[in-house]
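What follows is a single chain, given as structure tokens, in the form predicted alone.
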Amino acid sequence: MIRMHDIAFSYGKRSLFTHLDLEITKGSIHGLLGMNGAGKTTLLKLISGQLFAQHGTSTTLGFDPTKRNVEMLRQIFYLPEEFPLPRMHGEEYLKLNIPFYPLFDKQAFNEYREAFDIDLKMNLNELSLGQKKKFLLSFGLASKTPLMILDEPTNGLDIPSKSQFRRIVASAMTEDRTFIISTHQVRDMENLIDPIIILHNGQVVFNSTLEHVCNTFTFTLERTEQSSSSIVFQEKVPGGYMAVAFREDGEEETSVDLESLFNAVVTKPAAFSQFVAKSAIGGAQ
């Protein structure tokens, strides 16, 4: 689906990526996590052909994204974090843009639009940020593109809409589609994103399924700070300390706390180095 090798990218003299490697296979909702300024948006633009790396090789859907092949572009829907919408009704927008997406499903669009309570008679440029996002989310999900890239999709959504977003995205997912959701709102994405990709210091420092994490680590809330040698990371949280430890033989599996996993990886990336390549997700490309 997506392969990047030895990618380097800079903004002027500021180097963002050096020797970055990434592999993403189809059929999952991949969560792309990273601190502000880590380069999540830049990485998404490199994948979709909006920016070009200064070094390295990359393929997206079997195409070189720098060529911006029409056949590749019609298979990608990209929703940026910030965007303008034209002064036109939703119905006009559909007439103009549906032809670019040959798999577009009008019935599915209407179902998503109704779930999000979007009025097609309103001018798109007069909608709130949350309403604009819900309109484009409905359009993107109905496009049925094999690759859907969402950059901070829950920014601007209220709490009920975030719940709707998770339900709708989960319902739209099929084995033939791949989602990449970039977010720093980890709690918004729990129970939706898997596998997890973490970008830090110009590198992909983590790329793994939650199943593999569960098989390797435990996440427990302890009342006091722990001193066990099996503990990889712990942090003070409401109610005590969240401890991330190597799972011992016979030890009961625990659920993964995504926020603690992220904090552990960016604090001690060396401890999670095995989760970059050796445990990277296999399967159909």
Given for the second form:
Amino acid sequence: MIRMHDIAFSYGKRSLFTHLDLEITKGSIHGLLGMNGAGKTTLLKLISGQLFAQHGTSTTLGFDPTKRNVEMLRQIFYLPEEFPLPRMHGEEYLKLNIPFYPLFDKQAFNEYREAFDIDLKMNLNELSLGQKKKFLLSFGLASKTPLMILDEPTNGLDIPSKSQFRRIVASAMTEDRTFIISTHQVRDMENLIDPIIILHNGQVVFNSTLEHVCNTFTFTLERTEQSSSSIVFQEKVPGGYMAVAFREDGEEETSVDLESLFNAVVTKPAAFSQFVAKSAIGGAQ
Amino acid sequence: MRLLHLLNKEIHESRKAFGTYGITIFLVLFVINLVGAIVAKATGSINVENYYGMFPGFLMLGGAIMTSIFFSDDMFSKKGQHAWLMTPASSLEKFLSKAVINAFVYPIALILLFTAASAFTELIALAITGDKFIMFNPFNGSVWTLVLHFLVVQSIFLLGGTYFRSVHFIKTILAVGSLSILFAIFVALVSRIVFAPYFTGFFTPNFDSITVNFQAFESNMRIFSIIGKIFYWALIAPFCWYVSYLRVKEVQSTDAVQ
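Which structure goes with the form predicted in complex with the partner chain, now that we have seen the form predicted alone?
First the chain shown before, then all remaining chains and molecules of the complex.
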């Protein structure tokens, strides 16, 4: 679905990506993680054709994203982190924008909108950031586009809306759809995103399914600091030390702690080099 | 069909700005012409209606400013750019939907507005002063000649509006002014070199060496006139439109500055 090879991109003299490779297959909710300034939004903009790489090749849904082909654009819905909505009612917005998305499902939109408690009679530019996000997310999910790109979707959402978000996105997921969700708030995305892509120092340093991670590592909360040779990474957390260790034969599987996984990967990327392999990503092409 | 949807979207999203501008023009025409009619009646002077005097200003200046800023939010604003770039339509359709509104919808809407405003104002003036009824004639040949000139001038501001990331109108004026000055200097220097035998000093013509062949002069001037007309009517607008389209096609998130 998305292939990027040897991508280089810089803002002026500040180089952001060098020799970046990425492959995303369809049918999953991919989590794109990275620290502030790691280039998550830039990567999403390169994927969607809003930015052009200075070097390398990339295809999105089989198209060259820099051409911004209509067929490609009508298969992508991109929810940015911050955005204005025009001064008009929700109904007017729908009337003006639905014609661009031939698969739009009005009934599904109403279900999402009701779940998010959005009033179509309100002026869109008077909604709060969270309400705007919920409105646009409902629109995007109902547009049935094969590729949904959500950039920090939970920023601005209140606590109940975050769980609603997880529930609704999970319910909207089909095997023909692919979600790429960028976030630095991994707790908001737990039990939703899989595979995980981690961007660090201008590279994709991790790209793997959680199943693969579970098979290889254990995540345990220990009372004291561990000194075992199998420990890959450990950090002090409330209640002790969260330890990431190589899973030994016969050892029980543990659930993945995304925050610890992320910290482990960005601290010791070399230990996770096997998880950058393209073959590690699950799903159909 | 998609172009029509885009046109509809553009007009719908800008309707408040268009409405405010239209009402302003209407009120300006109404107040100036009605006050003029009343004052003329009271002082016994001749009432001169101002519709034809004001139309070029609103068409040229208003149209140039509108064209300059019409791409601004969608091409160069960090907030507005995203939705525009991701709208499922081609770059050509996105460009045309805005360019057509500025180049064709605007002058036609302005002519209709002037016609309606003048008819309304003249009716009121007729009722108050009993003065003769002279309204703006949309079929006047000079109006449409002006619209043709507008298409050329507008194309330059279209290029400025898509090329410059901010302060589009002023930068376009400055760029055109600078280019004109550079061109004038270039022509002067070329003339000085080519016609060196006819000058003394730096730029003082040596009249003793000049013999004028009026027939050849007239013929040359005709050729220059034809070249000038072709350049003005056939080349400027297509060139500006094409380069503007390329700029729209190549715009990226990094171009957003506001």
